[in-house]
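Just one chain follows, in the form predicted alone, and it is written as structure tokens.
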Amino acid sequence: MRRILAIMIAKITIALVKLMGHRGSNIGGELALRMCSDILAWFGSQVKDKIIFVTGTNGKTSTNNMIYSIIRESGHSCICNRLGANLDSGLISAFINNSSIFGHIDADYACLEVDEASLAKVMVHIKPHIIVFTNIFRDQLDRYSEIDVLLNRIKKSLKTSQDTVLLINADDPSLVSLEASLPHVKYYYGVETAADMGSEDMAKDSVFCKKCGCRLHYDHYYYGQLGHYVCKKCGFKRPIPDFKAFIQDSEEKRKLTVVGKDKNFKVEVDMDINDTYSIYNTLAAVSCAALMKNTPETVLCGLESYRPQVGRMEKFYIGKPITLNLAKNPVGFNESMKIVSQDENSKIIAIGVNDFPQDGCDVSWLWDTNFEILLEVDDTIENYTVFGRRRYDMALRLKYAGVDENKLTVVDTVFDAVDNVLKTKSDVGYILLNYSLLFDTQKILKGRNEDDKTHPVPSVS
């Protein structure tokens, strides 16, 4: 009875919150969890076939939603937290949204994005059949601490579910280091082509061997610490991927080919030539789909029906093209700014930084971010606009990067930031921001959008 009451109250609350114009992706789950502590386990026990978790620092939402689209295309029902609410309350809300008033669900699969720091907490209640790991970067130091601390938390959580199959990014040495102490069945995916992702000169995280502490040698480097690596002292090295991605570039487009270990599984996908970071998201999703015995035809149909969520390189037209992108850590911002730097048009860039708990209260990561990338195209940038609670920190960081103060504008509100982007004379505009600023900014842009054909494309988030 307590469980039913919790679900009823949560459903009513979610409906009211949505009527007020909010998303309601967490609040229903929070209420239900307070009233019934075992409700997540109850929902998980009703999934008929498999539960898939997608976790890591960047790329969780895009990867998770691609897998969801493929599952739906295969003809199966699936529960998914598509908006990216990835704490236990967000997972519960996803189940509640798809349950009857009595808490019953009719789902073959559950495909759930899970916050990497909350993995242990969630796995107390649900033991997934497959966990897809995207990458591990430094992110929100007040929540996650350094990479080694986070890896230890992940190891402890995985030891509680040794039947779970792990799908790991072979190009990330931090994730691959999990292998030594875990008895799980493991599969790896990785990029084989030595493609230039425009990050050769950027700082790398976690480039020291987790076994012996020596610096890793890279035969090829993509971004972050992702690449083809080996430790020349102890022999730790990139494993041979079970699922390999090959990249073929032409002047106007990029073709991504994913090949399975048995060579019978092959998927070819056309991508935007400038869209480097979604290569890994697509590869991870396709690899997971292959593990679940989907055909290449089903996978392709699923990828075609996939639509990115809010703020993933989302396009608007308001007097000029405006691109909105979520970036929440050094790697995310670096990858976003790489795209900005490839645009030869005159541009205005607005950068928004908040420090709410969902963003990370510690903003020292601003000094680990390579904002100097923007100086490479400074002659095409008409104005730098900063907003959000930590706008003055952002202004100071840009000043130390070498930005001319005469091109720097500090504004108080999201409305002011959008107005400045629109009124500044430029061919295009870019708005890069972290999580808590995203939905208010998107709402304003969507309300003023003049072209209903504009649409988002996949991103690093």
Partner chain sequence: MIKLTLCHLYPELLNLYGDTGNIITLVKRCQWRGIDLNVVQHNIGDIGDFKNADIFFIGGGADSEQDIAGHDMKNIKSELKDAVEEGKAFLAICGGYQLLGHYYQNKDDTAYGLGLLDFHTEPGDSYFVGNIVVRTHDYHLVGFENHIGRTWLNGLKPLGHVVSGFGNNGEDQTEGLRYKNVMGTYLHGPLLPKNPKLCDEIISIALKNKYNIESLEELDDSLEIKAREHTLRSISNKYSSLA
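Same protein, different form: I have the form predicted alone, so give me the form predicted together with the partner chain.
For this one, just the chain is written down, with no partner chains and no other molecules.
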């Protein structure tokens, strides 16, 4: 009864807080926790299949959300603290948001991001099936000693849950040193390719062996203390990963291949966002999904649906509403143009086509695309602007679709294209483009955007 009351009050609080325009990730949970101290354990016991924790210094939110997407893709229900509220109260809020008024939840899985410092506190109530460790870095303000305190605290809490499977970043000597003395089943993931991961925060500090205190020797160095390391004194070294990541770079494109130990599991991911964090986050999520026996297909679909929806009908306001949409192929372009053709406002439409490898070198597909649909609303289209390396192919395509050449403007740069969209008199603007034009265009639009509220919420980690 106390429990139900706690949940009811928490739900009402969350609703009220939301009404006032706040996200309310913690407050409801805090209240419930104060009224009912075992509420987290009670929620945890209702999860039918597995509970996964994701913890570490960096990349928790992204990794956890990727795992969530994959679980959802596999057809299961899942509780997740997606916005990154990762203290015990945040976890409780995530459960409450998915519970009935009586506190019942119907979930196959829970994947929860847990603050590394709160892990001990949370594990009193919930013993997860898997814990994914991303990395343990020292924060800018922290001292070395504090990292050791943290590691010891984590070690202690793990000893209370010996059936938990640990998934560990093999490239992180801090994490690896931590697990050496633990009896748990352990799996490692790591990056094999000695690629330059182009990280801006290469911590140049020396890293010392946690076992004997000697300076670690690195064959490759990725970022922070992550890399291929060995202690030449005591022999402590990077374990051979169960899940190996290989990085393949081609012109402006990065491919990540994750191979499982049994070789049957292999996933190839095209990296949209090109930083070291994303590589490790993706690798951790894919490895976790593989441990849960997901097929490579499910994993890929999950990652696809996780992808931050950059450039997918993204809205800006620069003197008028402007919609940016990424389209990679005829299907995508047809979808975009369907939306344009349903808009009754007067509009300018800019179409950008590049032919870099990630776009496709052959732009013959432009002729398999139904640009003719735009002609149905031609009287509402003030101007057709084309840009990108294949702007003339696009211009010809529009001419042969029946567009009046007087309404057709070919511009040389992305900047000119945006400029033309802004200066043409119209109610709204649309910019449709393929992949390699997206980020430049988006940057210009963001720089000139007048309405902060249209920015997507930046992801926290």
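Residue numbers count along the first chain shown, from 1. As the structure is a computational prediction, the values presented were derived from the model and not from experiment. If you superpose the two forms and keep the largest set of C-alpha atoms that fall within 1.5 Å, you have the rigid core.
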### Message
Once the core is aligned, does E405 move its Cα by at least 2 Å between the two forms?
### Response
yes
### Query
Superposing on the rigid core, does the Cα of M35 end up 2 Å or more away between the two forms?
no
### Task
Determine, after fitting the two forms on their core, whether V47 shows a C-alpha shift of 2 Å or more between the two forms.
no
### Message
I318: how large is its C-alpha shift between the two forms, with the rigid core as the superposition reference, in Å?
### Response
6.2
